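As structure tokens, one chain now follows by itself in the form predicted alone.
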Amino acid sequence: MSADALAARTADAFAARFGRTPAGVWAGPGRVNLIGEHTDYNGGFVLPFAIDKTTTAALAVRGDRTVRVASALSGTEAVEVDLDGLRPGAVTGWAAYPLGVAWALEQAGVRLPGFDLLVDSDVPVGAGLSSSAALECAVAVGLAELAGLDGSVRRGGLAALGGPGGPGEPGGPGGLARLDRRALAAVGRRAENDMVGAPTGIMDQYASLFGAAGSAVFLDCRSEEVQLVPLELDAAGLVCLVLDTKVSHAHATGDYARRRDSCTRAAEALGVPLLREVPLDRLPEAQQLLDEETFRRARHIVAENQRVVETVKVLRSEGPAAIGRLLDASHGSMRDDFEISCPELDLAVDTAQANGALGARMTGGGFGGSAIALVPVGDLDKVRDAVLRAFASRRYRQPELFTVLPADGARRLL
């Protein structure tokens, strides 16, 4: 479905739930993070791009300080709240996303009216596609724009969140300047990390928000610089094939922050604050400082740094079509280094490189999820034919197969 046709479903749905029409419906992209896997949180390099796949949210300003948030993808009864009562624990499920969105804006020092909300979406939620950042990013920027709108935006709120930040940056209708837009990431990530209990880092937020067709989006988790590289698939004959595993995953469970405390563990003991710090050629020291398993943990994270740089220069002077054994070492460092790959995964990954594919990784925090493939198209009949085949044989559950396109960032759509 096109986020046009998805705009106007989400708008006629709530107009159906609330009786009114919104004030405007605002999208936020899922993403496919090409290279570079929990680098994020060690404030290294990522390179994802946000996809054509999106979550729409419209909006309407109340005359009180409740908020009523329902979905389109469910029958269920709107979560109703007063923005005075918001705080981390005080809801639970999906509704913490958009919710959470609200109390960090507020903690940030915007002061919001009361709202109608309702989402649609057609990002595949548990795919590793970052449904979560992509309803937050709508939800954010259509609050911001409300509250401007309406003149109840604090003096040094968003700023002061954002930081120092560059020239303005054209969006969709009613689009926000990039210091908004980092304002509006870390504002992401605080409902995601304290309001729903997930240690992730910035990446998700970024690349649903700083997006562009054609391209990918190249942060510094550290500075928070922002690059947009060169990612045309189309021209150079390419699809980018997402193998969703059906595999669920829960960031907010132990093994995603093992992870994350295994890499504190090992920058504290190279002396370092981040592993971001830590060159190549400082790995053999830290095979003797650390235990083995903490060891392949950071070499990861080392050499996925230096992956995604050389995934930047080869796009750039070469083309998508020379990265794929890139991505291949990237997957097989997560799956033995990082261990959070699985069975469905690795099959997904083995069958689509021996089948055509340029290369392929899984995709994601990990632990279940999708896989992606950079498949020729004249190859993509045989490397989906044989995935199927694969997980049939294995008797595993049928996976989803889709191809998506580098798309813009979050926006107003209507």
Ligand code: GLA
Second form
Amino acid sequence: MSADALAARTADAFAARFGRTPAGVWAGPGRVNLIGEHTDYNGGFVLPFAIDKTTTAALAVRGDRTVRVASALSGTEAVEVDLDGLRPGAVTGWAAYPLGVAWALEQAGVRLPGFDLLVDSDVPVGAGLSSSAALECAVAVGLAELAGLDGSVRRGGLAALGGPGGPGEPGGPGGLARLDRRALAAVGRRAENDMVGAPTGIMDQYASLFGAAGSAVFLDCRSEEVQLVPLELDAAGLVCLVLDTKVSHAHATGDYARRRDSCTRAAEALGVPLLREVPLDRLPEAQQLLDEETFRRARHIVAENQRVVETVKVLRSEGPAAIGRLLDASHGSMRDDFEISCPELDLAVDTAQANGALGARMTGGGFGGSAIALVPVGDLDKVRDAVLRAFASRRYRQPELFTVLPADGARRLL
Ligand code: GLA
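For the form predicted in complex with alpha-D-galactopyranose (GLA) instead of the form predicted alone, what are the coordinates?
Shown next: the complete complex, the earlier chain at its head.
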């Protein structure tokens, strides 16, 4: 469904649920990470892009401090809370994401009015495409605009890319004007870390807020500097095929946090604040200092950072058709060193690679969710059929296969 059609549907559902028209409808896209996995919380590099699948948030302010949130995906029954009662642990379930954003905005010094919210989405949930960041960012840009922070938010993301002095630059004049897209990314992450309890990094919110059609978002997670890198798949005769294995994953549970802990331990043993500081040529020394498993975890992060930088270089010099080997190497590293893949993801990747994909890898946090494959348009059917057959012959659940395009970041639609 187009974003505009989804926005119209969301406005109608809002009117049916709350008996009035919304003040506006905002969109937050999901994301695919092209390369750079688990590097974000290590202060490293990532290269995601916002996709043409979005979450929409219809909003209207109220005259009190009450908040009512409803979702078209869960029967539109509203959760009702008082803004002054919001705190970590006070809300559970899907409502913790939008209410976490409201809480984090207030924690950042924004006084919010009460509001009614209805959300809808065509981002598959639990597929590793950041349906959570899509929801956070749609609500964050909407609430920021309703709270009167519009000017700095609406264009801040893109202006920030131009260099010093842009409204997205950290350290600008104090007060609410500073609540630019970087600050909104931090708000989304805080909602997820503190209200939802998932110890995730900053990549997904940056992808959803800074994405642009035809581009990937190259983010240095230490400085939070963003550069847009051309990713014109159409022009190269390529598509990005998502292979959703339907194996569910949840980052609030243990495995993601355990990988984080390994990275922290490795950094401590190597005497650096973050693994980002470890160059490739320190790996032999790391091998002496770390136990075998922790070493492999660290090797993934150090090598993956290099692969992101290399991918950006190749995209700029040769274009997307030349990055396949980097995607393949990234998957191998996640499978063997970081150990976040699973049999279904490996089968999807191997089958895509064997049937014409230029490169393929799992994307997102891992332990399930989706893989991506970079496929020449003419080979799309062949790859699709081969993956479906391979899953059927192993009696795995039927995967969902669809293509995505690099799309614009969070914005107002209506
Ligand atoms: C999840 C998290 C991100 C990032 C990825 C792995 O998507 O939300 O912050 O750590 O996993 O790259």
